[in-house]
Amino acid sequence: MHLHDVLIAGAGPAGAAVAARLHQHGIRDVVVLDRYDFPRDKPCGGGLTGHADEAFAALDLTLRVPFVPSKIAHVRCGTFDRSVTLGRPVNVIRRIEFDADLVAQVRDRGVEITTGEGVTAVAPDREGVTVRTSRGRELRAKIVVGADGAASIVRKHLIGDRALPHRLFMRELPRPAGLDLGAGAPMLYDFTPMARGVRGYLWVFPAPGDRINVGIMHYPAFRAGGPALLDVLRTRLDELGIELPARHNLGWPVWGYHPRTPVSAPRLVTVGDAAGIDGLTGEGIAVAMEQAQIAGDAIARALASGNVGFRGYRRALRKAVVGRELALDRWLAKLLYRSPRWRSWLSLVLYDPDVLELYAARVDGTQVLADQKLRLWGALWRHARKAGVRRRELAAALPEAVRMLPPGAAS
C-alpha cells in the first residue's frame, strides 16, 4: 500500500488552504478527502473577517466568487442602536459558492481531491496513519490533517466530545421588498436574542444575489434545544420585518476555541472548526486559513525532518495572532455569556464609547485585540465607576424579558 505523505480529511476552506500551504512547500504526495461533494452548501454567516485578505495573499489564493463589501456594523439591542464603520470592508459570499472555488483553485494546482468520500477512521501507527474511508477503502498515509469540521474524525481521536458545543442555524432569503438594509450593505449583530434566553447574538447579513443570510448563535452557557432556539430566531425576525420559513433552516455544533484542548498528536493535525471555532463570535473561515498556514509550515517541517510528534503545534497556534485572538475572544466570551452579570459585561459592550470601536478593528483586521491591553484595562476601569447607570440605560433599552428558553435561561 502506497504510503502518502500526507492525506487531509475535509475539503472546506481549512482543508483546501492546508494542501494550498503544503503545495507552496514543494510538497506534491497529497490527498484530500471531503464527504460531500461540491458544490455543497455550509450553514455560516459568510463573512470574510479579520485576517482572511492577507491570508488569501499568503495562499496564493483569489477570491473569485460573488461577494458584497460590508463597512458598516449595525449593532441593535432592543432599542440601543449603533453603526460603527469598518476601517476596510467584511466581504460576505455564499458558502456553497466560495468553498467550491477554493476546491477549483487547488485542484487547478494538481493536488488530489476526492469528493463524496469522507474519513471514518484513523489509527496511528509509528510508521504512519491508517485512515479508512465511507468506501470502505484504507489508505495510507505519513501525517493525516483533520479538517473535518466539527464532527471530525481526528478530533474525536485525539479528545472526544467532553464538553458542550455552541449551537448554531442560519438560514439564506431572499431579501424581503420592504427590507431597506441602508447605504454601506451593514451587517446587523442583534444582542436582544439575550433576553430571551440565548447567549448570544442573532445576525442579518447581506449577501450577493439580493439575498440576506440570517441566523443565530447560542454558547454553551447552557444547553439550549434546536426548536427553542429557531423560536427565538423567528420571533425576532418578525419584529424586523423578516419572515423564517419552519422548515430548511441549518443548524450545526461547533467548539470553541480553549488553549488547552489538543489540537495534535504524533502524525496527527487539526485546524479549523476540528481546532475551534471564535467562542465570542463564532466565525471560523478567516480563522481556518490562518491556522492553515501554520499547520502547513508545521508539517513541512516534520516530513523534512522526520519528527513527526508536533508537540510545538499547539503552542505554535496559542502565540501566532489568530491564537492570541482566539484565546482573548475566548475570555470575553465566558464573561457575556458565561456570567451570571451578563447584563453588566453587555452594557460594557454596548455604551462604552471605545469597546465597539475596539472590536470593530477587530473584526475587519486592522487592529490585532490582544494587543490593546491598555486600552482594554482603560474600558474596565471606565466601567467599574459607571456600571450601575449603564445597567439601567440597557434594562431600558431591553424589551421584557420572554422566556422563550429553559428556566434560569433568561435571568
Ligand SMILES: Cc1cc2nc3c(=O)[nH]c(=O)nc-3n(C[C@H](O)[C@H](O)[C@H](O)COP(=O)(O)OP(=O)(O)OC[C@H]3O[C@@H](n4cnc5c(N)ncnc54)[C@H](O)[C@@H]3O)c2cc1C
Contents of the next structure:
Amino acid sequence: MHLHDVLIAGAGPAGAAVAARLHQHGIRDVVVLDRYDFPRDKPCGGGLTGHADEAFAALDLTLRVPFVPSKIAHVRCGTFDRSVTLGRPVNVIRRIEFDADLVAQVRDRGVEITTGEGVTAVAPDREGVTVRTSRGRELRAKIVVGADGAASIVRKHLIGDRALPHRLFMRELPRPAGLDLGAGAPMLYDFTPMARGVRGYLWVFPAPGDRINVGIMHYPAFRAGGPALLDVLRTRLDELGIELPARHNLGWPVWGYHPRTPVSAPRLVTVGDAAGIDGLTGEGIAVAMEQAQIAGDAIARALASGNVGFRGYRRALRKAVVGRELALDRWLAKLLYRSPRWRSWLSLVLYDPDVLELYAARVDGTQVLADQKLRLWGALWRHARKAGVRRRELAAALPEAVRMLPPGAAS
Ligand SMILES: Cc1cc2nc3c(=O)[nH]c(=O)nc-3n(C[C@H](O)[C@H](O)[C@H](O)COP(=O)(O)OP(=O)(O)OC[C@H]3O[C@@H](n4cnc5c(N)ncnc54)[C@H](O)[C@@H]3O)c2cc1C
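Same protein, different condition: the form predicted alone was shown, now please give the form predicted together with the ligand.
So here's everything in the complex, that chain up top.
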C-alpha cells in the first residue's frame, strides 16, 4: 500500500490552510479527506478578525468571497452601550461560501482533496498511520493531521475523555425590515444574557446579502440545555427587534483551548477546533489558519529529519502569538464566565476606559494582548478602587435579573 507523506482529516479552514502550508514547503504527496461535499455549511458567526489578514498573506491565500467589513463593535449590556472602533475591520463572511472557496484555492494548486469520505479510525504504528474511511478504504500516511473540527477523531485518539464543551447556537436571517444596524455595519456583542444565567454573550453581525448572523455562546461554567439557551437568545433578540424562528437554529459543542491538553502524538498533529477554540470569544477561523502554519512547518521539519514525534509541537503552539492569546483568553474567560464575581469582572470590561480598547486591538491584530500585561494590571489596580461604583452602575444598566437558566453546578 502506498505510504503518503501526509493525510489531512478535514478540509475546513484548518485543513485547507495546512494543505496550503505544506504546498509552500514543496510537499506534494498529501491527501485531504473531508466527510462532506463542498459547498457545505458550518455553524459560525463568520467573523474574520484582523489576524486573518496576516494568515491569508502568509499562506498565499486570498479572501475572494463576499464579506461585510465591520470596523465598529457595540458592546452592550442591558441599557449600557459603548462602541469601539477597530484598527482593522472584522470581515464577516458566510461559511458556506468561504470554506468552499478555500478548498477551491488549494485544489487549484494541485492538492488532492477527496470529499464525501470521512476518516473513521486512525491507528499509528512505528512506520506510519493506518487510516480507515467511511467508504471502507484503508490508507497509509507517515503523518496524519486532525483538522476534523470539534468532534475530531484524531483528538479523541489523543485525549479520550473530555470536559464539558462550550455551546454555541447561531442562525442566519434576512435583515429584518425595520432593523437599523447603524452606520458602518457595526457588530453587536451583547452581555445582557449573563443576567439570565448565560455565561457568555450574544452576537448580531451584519452578513453579506443584507443578512444578519445572530447567535449565543455559553461557557461551560455549568450545564445549560439547548432549549434554555435558545430561549435566552430568543428573548433578547426579541428585545432588539429581531424575531428568531422556532426551528432550524444550529447548535454546536466546541472545546476550549487548554495549553496543557495534548495536541499531538507521534505521527499525529491536531489543528483548529480539534486543538481547541478561544475560550473567551469562541473565535476560531483565524486561529485555525495561524495554527496551520505552525503545524505545516513542524510537519515539514519532521519529514525532512525523520523525527515524527512532534514533542515540541504543543510548546510551539503555546509560544506563538496565537497560543499566547488563547492562553490569556482562557484565563480571562475563567474570570468573566466562571467566577461567582462575574458582575465585578464584567463591569471592569464595560466601564474601564482602557480594557475594551485593548481587547479591540487584540481582535483586530494590531496589538498582542499577552504583551500588554502592564496595562491589564493597571486596569485591575483602577478596578480595585472603583469596583463598587462600577458594579452599581452595571446593576442599574441590567434588566431585572430574571434568571432563565438554573444555576447548576460548576463543571
Ligand atoms: C455558532 C458558532 C459561531 C462561531 N463564530 C465564529 C466567528 O464569528 N469567528 C470565528 O473566527 N470563529 C467562529 N466560530 C468558530 C469557528 O467556526 C471554528 O473555529 C472554525 O470553523 C474552525 O475551523 P476547523 O477547520 O478547525 O473546523 P471546521 O470548520 O469544523 O472544519 C472541520 C472539517 O472537518 C470535516 N470533518 C469532521 N470530521 C471528519 C472526519 N472524521 N473525517 C474527515 N473530515 C471530517 C468537517 O466536515 C469539516 O469540513 C464559531 C463557531 C460556532 C459553533
